[in-house]
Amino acid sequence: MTQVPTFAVISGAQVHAAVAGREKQVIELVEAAYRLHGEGRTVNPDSYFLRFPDRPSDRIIALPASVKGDAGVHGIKWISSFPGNVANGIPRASAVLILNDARTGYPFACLESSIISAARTAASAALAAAVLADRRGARPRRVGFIGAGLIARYIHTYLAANGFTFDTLGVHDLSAAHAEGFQGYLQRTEKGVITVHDTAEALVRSSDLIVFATVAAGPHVTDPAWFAHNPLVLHISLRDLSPEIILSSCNIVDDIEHCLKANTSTHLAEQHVGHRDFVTTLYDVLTGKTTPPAGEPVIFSPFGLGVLDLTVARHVYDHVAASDGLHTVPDFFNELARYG
């Protein structure tokens, strides 16, 4: 007889304990999810955006998905982005994630998910950076971060875990306080020369690996000449670069349908030229179908797929369950007899 699953709540502290120090494993999980997605063994519908006419910078996003393979789970992430939170001393993003049993459809866990979201974003970036750099023949030694928040910190952590070492590290943020804070973090973890740049141009021109992790709503970097040294760009925030920069570069995305919408930089480039011939996928790089060139800028623009969140969340759930740390809610499902 089929049993209704118990329902568990997993806290942010438990999530952190399950992923901290296991960055290589999380990267491997994310790569496996990308491969399953490329093989058609996932379902990843469009994300749904809840917006507010009186607060245009704020949004809450629903990311439903299903993934087969070892994860074998359905679910949804519900993540909010309220940039004004930062000025009030709390993080911009907050999130929960629901896991659903693949056989019965019953939800069996609710997890704090801002950490899962940051970890899968950073793992995706670190995976792409390593694969693209290795295919080009050399790993960058000069890194620059535009945007100095939590996502930048996680990306740096995951880059280090994936074997990157840097001689120089650059930071640029519109907030001097945030740039200084990120510089302080880097000084505690890095031996290379760390520089806070007054302009984005100075950072771009002095970096071979550039990480965009901002909350920009539209392109603010517009000159292709800044990228004449052919750097590798992790365009995590998706909307920083002008169509001219996109179209003069080799562009890798995680999913073409997802990435070329919602006025991302790649979407603006598509509107400019009327086709999508300028993009390919990370899956094609992973499987050897595409080789990124050394002689032009290479830009990785990941929309961020819900299947990645589910894969990492399932790992967290299994880790917590194995350590007998699940906090279950008794009688969460109550009306179980068809006729009372």
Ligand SMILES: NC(=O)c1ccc[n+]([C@@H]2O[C@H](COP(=O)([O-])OP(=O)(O)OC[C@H]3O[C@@H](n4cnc5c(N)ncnc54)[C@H](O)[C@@H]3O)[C@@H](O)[C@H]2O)c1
Contents of the next structure:
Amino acid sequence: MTQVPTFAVISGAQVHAAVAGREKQVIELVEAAYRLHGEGRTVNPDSYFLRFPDRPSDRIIALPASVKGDAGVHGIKWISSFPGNVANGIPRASAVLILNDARTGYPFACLESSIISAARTAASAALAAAVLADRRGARPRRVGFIGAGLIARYIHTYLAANGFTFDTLGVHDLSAAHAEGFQGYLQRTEKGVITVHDTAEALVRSSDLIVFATVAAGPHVTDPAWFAHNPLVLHISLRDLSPEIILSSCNIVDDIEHCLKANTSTHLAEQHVGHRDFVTTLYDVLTGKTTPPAGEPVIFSPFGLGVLDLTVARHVYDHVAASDGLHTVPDFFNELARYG
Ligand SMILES: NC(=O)c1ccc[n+]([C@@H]2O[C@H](COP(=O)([O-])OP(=O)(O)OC[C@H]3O[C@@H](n4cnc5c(N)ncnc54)[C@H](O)[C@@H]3O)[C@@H](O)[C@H]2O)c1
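Give me the form predicted together with this ligand now, not the form predicted alone.
Below is the entire complex, every chain and molecule, led by the chain shown above.
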């Protein structure tokens, strides 16, 4: 007879313990998930955005997904973005993720998921940075971060874990306090020269690897001339760049259907020209179908796929289970006899 699974709750502390120091492994998991996605061995429907008429900058997103391969799970991430939290001293994003058993459909774990989300985002950025830079022939040594929050910090950690070393590191943030906080973090971990730039232009012009991790709702960087030195751009916050910049660059996304939606910069560019011929996928780069050019800016815009969250969450679950750390909820599923 089929057993009903136990139901476990995994805390942020347990997630942190499972991924911290294992960045390389998380990057490998994320690459495997991208390959499965490219091979059609995932199901990743549109994210569902819950928005509020009286709080237009806040949202909660549902990302249901299913992934085959080693993970072999279904599930959903439910992630809030309340940018005003930062001013009140708590992180912008908070999240839970439910894992469902692939055979019975039963949910078997609920994981704190802001760390999983940050880790998979940073792993995807560091994977793309390495693959794109190596295929273009050189690793950038001048990095710049526009938007200096939690995601920027995670991306820096994962870039370092993926073999990037930097001579110079730039920071630009609309908030001087946030720029200073991130500068302090970099000073504790880096030997290169660290500069806080007053303008996005100064940062862009002096960086060969540029990370956008702001909460900008629309394009605030509009001049293609700033990118004349053909940098590699990790456009994680998705809405910072004008259609003109997108259309004068080589664009790599994680999933074309997902990324050209919800007023992202690539979506605005599509509306501008009436087609989507200007984008290709990271999977096509991974499999050698596309070679990113050295002679034009290359922009990676990942929408953020639920399959990445599920893959990392499954790994965390297995890690916690293997160390006997699962906190299961007794009698979570209780109405099990068909006729009582
Ligand atoms: N693509 C993905 O898969 C993915 C996944 C996770 C997060 N994200 C995005 O990453 C972004 C950053 O997340 P976070 O948790 O670090 O947010 P955060 O609120 O902690 O930090 C964002 C920082 O950007 C700064 N900022 C806002 N507008 C700016 C501008 N125009 N110029 C310069 N700085 C500006 C803010 O002052 C803040 O310090 C969010 O937009 C989030 O949606 C994307």
